[in-house]
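Next up is one chain by itself, shown in structure tokens, the form predicted alone.
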Amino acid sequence: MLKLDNIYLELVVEGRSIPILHDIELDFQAGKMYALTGPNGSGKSSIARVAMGIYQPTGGKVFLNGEDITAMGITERARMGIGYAFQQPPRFKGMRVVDMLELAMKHSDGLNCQVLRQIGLCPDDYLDRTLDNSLSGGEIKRIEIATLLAQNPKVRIFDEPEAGIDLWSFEQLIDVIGDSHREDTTTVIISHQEKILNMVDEIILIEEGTVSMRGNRDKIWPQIKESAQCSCRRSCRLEEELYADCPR
């Protein structure tokens, strides 16, 4: 349903072009849940964001449905069906809760106030509140993945859906990603979760601007654990022993 073929990105810091991606090659099939996970920095929300049409590649392309989107910006994309969750969503004052969801729902099937009750907040509350810094953080987060679930497209990137969450509505959010999941969705979550990780059928692990390793759930995860492990143990010298066995 999605694909990205052979994206390079440069992004512009201080006058300097710096190289983000190299060579991505990522397809994203109908019915399936993907993880993108990968150390801080690695190009996680860079892939999502050229997804999504918020950063436009220095090379390759976008396709969805065998279409070429690449030259399409974010509300074009959206409109065909595209939707993005940000891992720090952004705040508008004046508008309000319910101004939002009747936005995202005019390209969905007409979802009501139940996308609130499904993430832990109740309408009464929330729909006449504004979107600004009256909200906390974990609540701003709860709305935005509210209005993903009204817009109902099909395609949902969530990134890191689990950041400045608590633990309860992380439990709870879990479930409201699974079970909104169907069989003409492409669901792709950025996380370190180890229970999202576990959810998804397949798992695509970023290092520096590259697809590093991509599989099965249970085939990838015990790497990428044992990968991890390692790196983390190599970071002390007083450890040596216990990497002894480590993949060099």
Ligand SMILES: Nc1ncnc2c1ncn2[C@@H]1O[C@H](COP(=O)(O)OP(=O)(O)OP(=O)(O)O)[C@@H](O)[C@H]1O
Contents of the next structure:
Amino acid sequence: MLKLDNIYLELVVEGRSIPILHDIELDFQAGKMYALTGPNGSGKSSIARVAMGIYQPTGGKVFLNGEDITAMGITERARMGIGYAFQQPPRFKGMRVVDMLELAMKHSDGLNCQVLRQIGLCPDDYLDRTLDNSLSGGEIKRIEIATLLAQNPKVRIFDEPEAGIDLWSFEQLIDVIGDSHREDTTTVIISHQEKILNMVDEIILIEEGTVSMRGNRDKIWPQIKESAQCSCRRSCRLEEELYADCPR
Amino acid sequence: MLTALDKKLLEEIAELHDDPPGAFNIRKDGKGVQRRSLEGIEIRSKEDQPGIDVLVAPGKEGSVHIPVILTETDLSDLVYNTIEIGENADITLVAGCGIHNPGSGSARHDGIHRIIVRRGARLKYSEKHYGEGEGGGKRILNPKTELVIEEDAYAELELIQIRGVDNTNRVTEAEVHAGGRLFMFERLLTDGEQTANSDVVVNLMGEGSTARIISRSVAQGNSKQTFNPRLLAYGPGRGHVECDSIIMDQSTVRSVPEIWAENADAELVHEAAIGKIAGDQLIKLMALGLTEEEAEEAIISGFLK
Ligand SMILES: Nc1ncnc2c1ncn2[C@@H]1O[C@H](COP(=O)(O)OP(=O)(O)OP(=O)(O)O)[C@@H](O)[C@H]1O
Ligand SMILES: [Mg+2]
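Please could you give me the other form, the form predicted in complex with the named molecule, since above is the form predicted alone?
Everything in the complex follows now, all chains and molecules, and the chain you saw is the first one.
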């Protein structure tokens, strides 16, 4: 359904070009659920941003159902059926939750007013709330997820949906994402949560800007633990060297 | 008596479709054209100056509409209105000015309002500005509002100007006495070559007087906006000023809030911010299928709501 073909991404920061992603080959199929996991800063959100058209890749192509969409903008991709729930949703002064949900449903076929309830927010309490700093981190995050559920795109990318969500709601969240997944949808969840890694068809491990491993939970889980220890050991050793030189 | 154009202007500024429900006075091109007083709400012409007195009896509840419309070019209309809300009355007052300038000359309205809200009374005041016209003539609005809020009275001012007015100079002065409360919400959008200035002075006089001033604006094109809200506490009052502007294109926004206290128990806060629409806000809405222009529009209209 969604295919990332040999993606390279460099971003220009303060005049310098820094490599973010390289050699990304991913083919997300309809009806399947995927998890992208890996260390902080490894490039998971960047992959989502390339898929959504927020970042333009420096190399490679993006395909949706066989059609090359690399040159298409965010709006067009959204209308073609790609949706992305942000890791850090922006806040809007004056815009209400109901306004946001209405915008989300404008370009979707399935009208779904129950999305707030599904993620554990009572519509009566939240529809008229403003999406500004008056909402807590967990609330804004849940509304972001509800917005993607309302939009109901064919390709759904959730970026760390569990972040900031309390334990009780987390169970509910997993159920909602699972239940709303259909034969013709592709669900991609960026996550560090074992429970989420357990529910998907395939786990994709991203390290240092590329796919380092993919497979089911039993294959990937030991690897995640090991690489976490590795990078700790590496940084510890680095510290040792630094302190060795330190004239105290 | 009222033409279709008049009705359209009235609808824009006062959401009037037919006759207003309560008392009203409609002023068109410098003259009063329709009026209705009610028991307890008397509207009468001033004798020495152009304008009206609106007298609301103590304890009265109801609404008053006093819109002004201008439909001619080369017209300068100056009006003095005095409004007195009697003790413990509860009144919604809709003012506002709509200009349709058909020619190339200017059409200008200077409205000077003196409003007294007596002890324990409540006033909801809304003033909307609207301008249109194809002749290229300037549409100018200079409202001045002097407001006195007596002990334990409450006044809410909603001041709105979204496009259409070329130049505006707004002056608002308020005196809030002990236990009195003021809430003022200003919303402004300018574009093209428009200019808008808003000077606000709020004097907190007595114990427990409070004021909250919120100003939200969007500046587009080459337009220029200046805000100068001042909050002065002479007694143990509390006040908050918040100016928040979205700046776009080649526009200029200047925001100069001032707070001043002469009493050790006063508490005053000001916040002012100017910035463009955040990139991640646009991206979020575009990821829902909106074009960049639609996203901008949605952000601005939410911001000014
Ligand atoms: N706009 C940007 N400007 C500068 N650097 C960026 C930008 N976007 C991403 N990066 C860098 O690219 C790398 C990958 O970032 P990305 O957000 O994709 O990581 P991630 O895997 O999602 O991490 P996390 O688990 O912390 O969310 C990081 O080093 C990050 O600092
Ligand atoms: Mg991330």
